[in-house]
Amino acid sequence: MASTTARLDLDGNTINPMTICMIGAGGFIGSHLCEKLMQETPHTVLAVDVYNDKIKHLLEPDSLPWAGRIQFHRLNIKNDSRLEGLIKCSDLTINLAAICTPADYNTRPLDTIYSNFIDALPVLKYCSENNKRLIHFSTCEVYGKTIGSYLPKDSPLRQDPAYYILKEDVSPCIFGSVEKQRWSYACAKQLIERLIYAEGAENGLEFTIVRPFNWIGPRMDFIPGIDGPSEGVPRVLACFSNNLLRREPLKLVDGGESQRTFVYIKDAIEAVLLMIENPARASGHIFNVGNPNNEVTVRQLAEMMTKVYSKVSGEDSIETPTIDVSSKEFYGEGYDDSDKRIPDMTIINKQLGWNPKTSLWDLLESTLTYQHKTYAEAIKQAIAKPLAN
């Protein structure tokens, strides 16, 4: 429940209640951010999305302590004239809407480009024309591949942080060839970033851009065939969760040698709240939000998740916990990958004093406990049904 005492920003100023238009509020990040805002702040949220399953617990019943401070608006930002009105009557717009699943980038490149660039144009336009502040969610994918990935494999420079640490204001954005449609997402996200930045420079748009580095936690993605399409392929952690729940080997794409960092959703949401409530420190900035201490290869992630799930479920691991598959077999033609994604945290630490806290083991334990509690029984029943028939 929100505190009745006055909230202060990082400079000691009183934070006035604001109205926030949150586009994509029904998704993984949006649901956690809505929870945070309802439970700890006096702010009002106009929650915009086509689905509200992940925030239903915040909308019903009417006796909730924050009743009246969150309103759900079911609309598609592609073609709904109500969007401008919602942005006009808000102090801040947060845009979370996106297609952001790697399996879609090269199988649905047109949808990916339209969702992440074309559909974001009206949001940017309405914010700029109505002098409304915008927090736009981009992605760490805009960095593409590291400079180090182009060096010879035996080059000592590969160990030099200058060639693989990703900095918002320094690192180049390096993508594969046009035939590698996996980069459709990163290109669309980079172009909307550049447009937002240009609106700020030329027309005075007040903006903040967020680059998430693998935010992990309960309610992320979907479990295929249970709360999502049977043929769908979610992101890596949900893929591995699905395999563990079904007692299947975890599929390691191209040997699982890509390196990633993972940050707990509750840590990341703390960073977003600081951006919301400290516009003087956040506006005009692009922020990496990740945890460089939680770096592993995808293979190491699979091994750790197998151990954590055994602890959470009380089940022994299967005899062959992982298998290798090619990216072509798993994702189809046109897939490519980045090698390392390690965020430099200098800017967000300097501007907002934020640092992530949760270890990889702890965030995996929290997430897999939720997954097991929520989905294990449903999966057992789904597996048993064909046998019964």
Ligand code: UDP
The other form holds:
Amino acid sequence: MASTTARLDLDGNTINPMTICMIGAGGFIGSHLCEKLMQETPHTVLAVDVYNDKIKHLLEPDSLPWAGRIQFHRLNIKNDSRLEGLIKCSDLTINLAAICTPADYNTRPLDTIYSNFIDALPVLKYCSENNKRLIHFSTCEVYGKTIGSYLPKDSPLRQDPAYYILKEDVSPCIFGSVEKQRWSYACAKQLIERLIYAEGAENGLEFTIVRPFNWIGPRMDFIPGIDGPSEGVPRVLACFSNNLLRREPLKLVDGGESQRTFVYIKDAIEAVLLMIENPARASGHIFNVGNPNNEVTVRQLAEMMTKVYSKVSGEDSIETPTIDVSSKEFYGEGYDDSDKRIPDMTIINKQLGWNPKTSLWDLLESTLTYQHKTYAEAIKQAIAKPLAN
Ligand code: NAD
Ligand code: UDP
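The block above covers the form predicted on its own; next, return the form predicted in complex with uridine-5'-diphosphate (UDP).
Below: every chain and molecule of the assembly, starting with the one above.
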């Protein structure tokens, strides 16, 4: 429940209730952010998206304690003149809208580039022209590959953090060749970051850029054939959850050697709330938001998810829990991968005093408990249906 006592920012100033235009509010991150804002703050959200399934529980019924503080506007920002009005009547715009599933980057590069660059242009223009603050969601993928990945395999420098830690104001952005269309997303995100930064420098736009490092938790993406297309390929959490629910081996792309750091969505949302409520500390900054302590290879992630799922479902794991697949087979031509992603946390620590709390095991336990509760029965029925016919 939103407390009735005045909310104070990190410098002890009263936080006044604000109106937030949240674009992409119906997605994974948006749904958690809306939940947090409704349950713990007095702010109002104009939730913009083409879908609202993931925030339905916040919109209905009218008797909810925050009714009147959240309005859903079903619109596509590609072509809807209502967008400017919504930004104009808000204090802050948060842009989350994007195509952000790697399976699309090499197979739908045009949609990916339009979504992540062209479609973000009007949002930036309306914020700049109307002197409105913007929090824009970019990605850790703008760093691309680490410098260390280009060193010889046996080089001792590969162990030196200077060659792999990703730091907002220092690290270069290293992408593969244009034929490797995987990088269409990173490149579009990088260019919109540069444009936002330039609007800040030349026209005084008040902005914050967020670079999420693999935020995961309930409601991420979809389970193919249940609440998304059967042939769709979501991000790794949903792919592996789907395999576990269906008792199929988890597919390790190119040996599952890539490394990732995973952060629990609820920890990451705390960081976003600090940005929202501390504009003086957040504006003009680019923030890594991730958990450097939760690093695993994709293979280790698969092994851990298999163990955790056995625990929460009470089912033994299958005899062959993982299989190797080539990236070409899994994603098609033009796929490439980020080798390693460890966020430097200096800037977010200094500006907002934020640190993630949840271990990988704990976040997988709560997320897989949710996946099991939400999908196990539907999967059982889906599997039984063809047999019954
Ligand atoms: P998501 O796909 O769950 O949410 C994006 C939402 O934007 C969806 O609900 C979609 O319907 C909406 N949207 C897309 N195009 C739209 C349009 N033209 N008009 C209106 N709505 C539109 O993704 P997410 O994981 O919540 O990611 C949100 C943002 O964070 C994205 O910009 C993404 O690039 C970035 N990001 C997320 C992660 C992560 O770990 N989840 C990592 C890196 C970057
Ligand atoms: N991956 C995998 N099996 C899957 C799905 C993904 O091995 O079923 C790998 C993918 O190749 C990448 C990592 O898992 O190395 C993370 O993929 P995700 O789609 O979550 O997004 P990314 O972190 O690459 O943006």
